[in-house]
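Below you'll find only one chain, the form predicted alone, shown as structure tokens.
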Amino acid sequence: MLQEFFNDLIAKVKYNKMLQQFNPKNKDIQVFVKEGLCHRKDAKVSVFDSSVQGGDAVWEGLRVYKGGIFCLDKHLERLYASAKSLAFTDIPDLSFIKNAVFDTLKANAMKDDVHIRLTLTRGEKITSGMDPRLNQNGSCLIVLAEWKPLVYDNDNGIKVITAHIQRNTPKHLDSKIHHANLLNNILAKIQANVAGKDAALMLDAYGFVAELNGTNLFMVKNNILYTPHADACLHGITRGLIIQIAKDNGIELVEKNLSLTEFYTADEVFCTGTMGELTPVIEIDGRIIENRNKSELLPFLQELFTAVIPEYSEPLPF
């Protein structure tokens, strides 16, 4: 019986539709590390790097669409704000970071259907330890661009389960800092994997819905769009854009504390993020999102979002 349980568990994890696959096109990509480009097999940081020593780094996820980088300036501003919040003393000029991104994409001949993992670590320490004063060699910029499709199934939607792991609050580790210490989210994702679900829904310290382990959440009820206060979740860039799109198109939007009960009984639920765009959530904790009022707000928002991608994308200079 025990062996059957573990076999079933392994099958759930291995064949989960959310599990990303290796793309052979990424076999020989060039990666930017600190000052220049190198082959992926040579793309390394020191064992003394702060990201290794304590997850001491900040990051952004960027999406490339048809020759343009979506919301590039917004992502770079958030990267800068996160680094400043963590008291980085050597933050590269934003023009340097932007050029490193462009150089990486050009070296790989990438112009569409690409995901960029942009990381800035506090840099290499003179000896192992927690104290940031040991970082005396400058910060380390990493630009990792890969051919990668959207991570979520935007046609069929995803199923989620509520994790017992709470989202960080500002009095512990502010989720507005887009830091690389993702253990809070990873623990929640492990719980979703074990349950055979696509993602984990995380609550705040008061039991209200915060976000999924990697994306923000919205719900629709009676043609009103709701989203949780961004107190215990990241101010997602896609989240902010959806809020703006709703306002520009006369869609009533309310930010408030939302309970699981409200999400269980919503007409539509969806998550937003750079790697998934707008993705329907079709089940929460075994409750099917029934859409009893036949709401069509989500597909309308998906169309509006797709339409503004070119407007918010910075063209590649090559």
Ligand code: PMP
Second form
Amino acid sequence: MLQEFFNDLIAKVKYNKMLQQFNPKNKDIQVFVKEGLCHRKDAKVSVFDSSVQGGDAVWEGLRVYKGGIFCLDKHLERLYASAKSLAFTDIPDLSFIKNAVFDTLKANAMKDDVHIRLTLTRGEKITSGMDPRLNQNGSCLIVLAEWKPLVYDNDNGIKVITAHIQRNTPKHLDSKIHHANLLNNILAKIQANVAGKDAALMLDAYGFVAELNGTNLFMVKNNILYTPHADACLHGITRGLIIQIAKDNGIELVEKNLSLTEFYTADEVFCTGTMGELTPVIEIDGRIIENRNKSELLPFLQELFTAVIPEYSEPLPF
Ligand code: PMP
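Next, give the form predicted together with the ligand, keeping in mind that what was shown is the form predicted alone.
Then the entire complex follows, led off by the chain already shown.
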């Protein structure tokens, strides 16, 4: 009986279309780990590293567009804020991190259509254990740049389900820290996989909508743009930019507690994030987002977002 249940579960997870596949172009990429570059097969951290011992690391996901890194300073600011909140010591300075990022892109001749996973771990411990005082070898910077198109299908959109597991409030592990301890989001994603959907919607401790497992959420009703307060979601950089773009273009924007009912009955719903830019959400828990009011705000925001990319990108020095 139990075996049958697990076989069924594995089959469902296996045959649900994955959003990402291995890209052979990334077969021989160079990766920066702590002090320098190496081939991906040698890009490793120690078993004593804090990321292995406790998911004790902070990270950023960045995109490279046409010779520039989008919102580089904003991402580095958030990386430093996350590291400070977790009381990291021996953090590399700004020029070290920027040079490591530029060197990695240069070594791989990458100028466009690239995603960078920038990770800073608390570093190697002298013996296994939780105590950060065991970290006596400095923090460890990893720059993983890969050829990667946008992860979501922004023309056709994504379908989501609500997960049973909640996003953290500041009382638990503050969602404003962009840490690598991602298990509650991973559990939510597993639920979406099992249900055959693309992503999981996560609620906050009160049952209001927080975000998707890897992106922020917006909805439109009667030409007003709404997004949840950033209390139980990551204060996404794309989210912040959309709020700015809305203000600059006279689009009414309201940040408030939003329930699932409000999302089910919205005219348009979309998610935002570095991995997919602005992506329509076309179904939530089996409810089709119907858009009876013929709202067209999302395509307009997508256009405005694309237009500001060069302005917010730091040019590559090579
Ligand atoms: N929410 C979560 C949980 C995320 O992990 C991310 C991206 N890492 C986002 C939202 C989107 O943030 P950003 O726009 O800064 O990429």
